[in-house]
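Presented as structure tokens, the chain that follows is alone, the form predicted on its own.
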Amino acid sequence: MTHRREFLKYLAASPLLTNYSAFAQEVEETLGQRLTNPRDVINVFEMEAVARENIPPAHLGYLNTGVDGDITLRANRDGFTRYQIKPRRLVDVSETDTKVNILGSEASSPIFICPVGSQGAYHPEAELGTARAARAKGHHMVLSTQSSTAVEAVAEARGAPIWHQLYPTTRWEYTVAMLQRAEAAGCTTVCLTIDLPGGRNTETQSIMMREDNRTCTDCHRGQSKPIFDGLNMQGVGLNNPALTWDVIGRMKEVTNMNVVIKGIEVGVDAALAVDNGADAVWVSNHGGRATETGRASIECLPEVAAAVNGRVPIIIDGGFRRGTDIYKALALGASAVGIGRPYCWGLGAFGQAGVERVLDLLNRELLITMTGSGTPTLESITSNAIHDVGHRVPRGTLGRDLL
């Protein structure tokens, strides 16, 4: 590994790398591994480089994997290239506003902290570090069913109502128990994840696990997620392949929380979700780790927005790494944009301080894009601000922003 890094450093200055973005990205990551202060990190890609040094290979594999050949994972990044920003000039942008209120949850930014499970695998602070960063920066947070930390402790650390992401188990009474526990902890919205009815094939994770010389049982023996306390999960599936759209009504019978459907990728499903009572829809392909569709989340958004037609808020995640990415989603109809891997890289790199730095970087880039485009408020970002060229730009032109 050391010789490989030295080789990459030697080649970093070569003009031959100009058109090989994947290799150039790897070089940048290698060089970025020297950073020791979160304030010195200039983008989320450098934050990933630091995280790679700190997070064990098997845990990093779980975080960074896609499915099958990672085609959809890469598509989530490439998809942004088909949309170009159309900046307006001589607009008063002296005052900006990025505040949002989605289903009664207020935040200083439309950048939401997505549910990511097992954050204790990335840093000892786990979800508490993430929650404290969200509190410090005024960001909204959604907690995973697979959280390493109890929902009650995370809600307390956030200091404001959070949302709870829910996997629908194969035992309805367990699903109800988790719903009611989340509500009792102060969660105001539940986000039902529907995109994993049949499991997934995470090959990159399997490959990276081979690089880990630790014994897995030393880390995972007897481990259970706090949300399952008091529930006998033996033989119980985390995802229920028998669910249909009536689950929304069934959930509303047992909880007063808002119900968001997470994992929407086509317009007809978005319409069905709204027609069946969903309070919001969440466009997501699970970060490229559900079905290998080859379609980017951002490419699904226009179709979903047309089907929803302003009836409920739309949230989206999948491949967001730049403020310009977030801007494009807002212009295409998203009410909020979720990030997952970037803040986990920050957590793995520096704990709470790393998460805060990731949020600062993305907010700064978003504000630069807003002011530079003549759109000082979120409301002023409309479909007129972007142009769909109808195809993705070849990956070789993406420079450093690959994955």
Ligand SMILES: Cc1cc2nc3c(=O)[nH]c(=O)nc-3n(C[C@H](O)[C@H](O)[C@H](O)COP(=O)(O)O)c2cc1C
The other form holds:
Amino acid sequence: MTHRREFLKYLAASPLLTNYSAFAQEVEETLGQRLTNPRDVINVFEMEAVARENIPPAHLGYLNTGVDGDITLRANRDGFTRYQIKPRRLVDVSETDTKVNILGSEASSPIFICPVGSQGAYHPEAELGTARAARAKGHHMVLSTQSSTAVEAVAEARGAPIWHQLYPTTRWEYTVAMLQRAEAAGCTTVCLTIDLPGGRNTETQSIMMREDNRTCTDCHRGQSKPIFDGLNMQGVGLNNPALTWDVIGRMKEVTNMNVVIKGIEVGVDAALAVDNGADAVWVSNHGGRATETGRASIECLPEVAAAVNGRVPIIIDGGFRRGTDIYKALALGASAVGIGRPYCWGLGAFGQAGVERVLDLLNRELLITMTGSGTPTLESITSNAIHDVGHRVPRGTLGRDLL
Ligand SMILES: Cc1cc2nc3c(=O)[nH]c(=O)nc-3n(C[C@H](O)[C@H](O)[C@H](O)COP(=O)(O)O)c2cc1C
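Switching forms now, from the form predicted on its own to the form predicted together with the ligand, please provide the structure.
What follows is the entire complex, opening with the chain shown before.
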């Protein structure tokens, strides 16, 4: 453990690992191993510190990193500094309501679980722990194509219809087979991820893998993911670079599920998605794991909202770590906000209980922001609640650094 701690210290101090906050580093050194009860964790950054104690370096490298120099990964956090909240006073905020209904899926909160692959790499409970936490807290869940657990088992553990994320494979009949399996398992919406047509250049992950001296085949025994059962994936690509907008219509011909397009970053594409029949658009840069442009997900939202113009719901993810972040997206036109890494830190730290704690923390922070801003319902959070500074504010000039 000392060796691992020294290595993390070296990484945190070096430009190699720019995505680990000074605060979380501090927490790891002072509290990390002492936070043994999820209830003692006070924010998602502390949860990350606890997760770092448990998750092996190669798996942590897969979870936490971005692409190239992790510029978009960091931008996703910095983008929030551009927007400031304009609170209203002397509004009756004694009753609050955070319930949402997106495409028929009801949830207690606009915060939802993003599709993150291979959750068995963070905790043995894997996607079942996540689904049980989502059920306990009434949160909506989207399951990854790359899940370690079969869609049928996850749908049952969630106890309400989940959505399924789909990678557009290079074999259409396989794409159809996966779609139909998800539908048969009770999924009501399919989310087509379109932001990785050329794969990813994962440098920081490769660096972290070098630290891991376990044998990879102990975890990866050449087995494929459950959704590929019965499909011969030899030579089949998960991302089809030939895909164009007509895919939405083709999907609608073979499924009754709603079709959501995940990975929209510009207004013109949002309009194309809607024009081609998408039931919702999902603003995302894959958590800084796709395009390395430095544009934050939250900064893409205003132009997408303008292009969609209320025709379909907009959902968003990327870098959301605070109730205030979630509030800003709601004000800028999102109907729901996804989290990826934060709940995986909860899973890695404490299994289901850790995911529940992450959801509780973010819900509490969102409620504090809503009541503190004179906007007790989701409908009351409008663009009037937000001031766009027009540029990002350097974090060094703000308060305690929380990545
Ligand atoms: C380790 C990891 C695996 C992911 N796997 C998938 C996936 O299989 N399918 C997908 O559409 N998005 C995937 N994503 C992207 C998430 O759905 C989501 O867009 C992103 O994590 C949100 O950003 P955040 O992690 O900063 O909250 C993955 C993200 C991470 C961190």
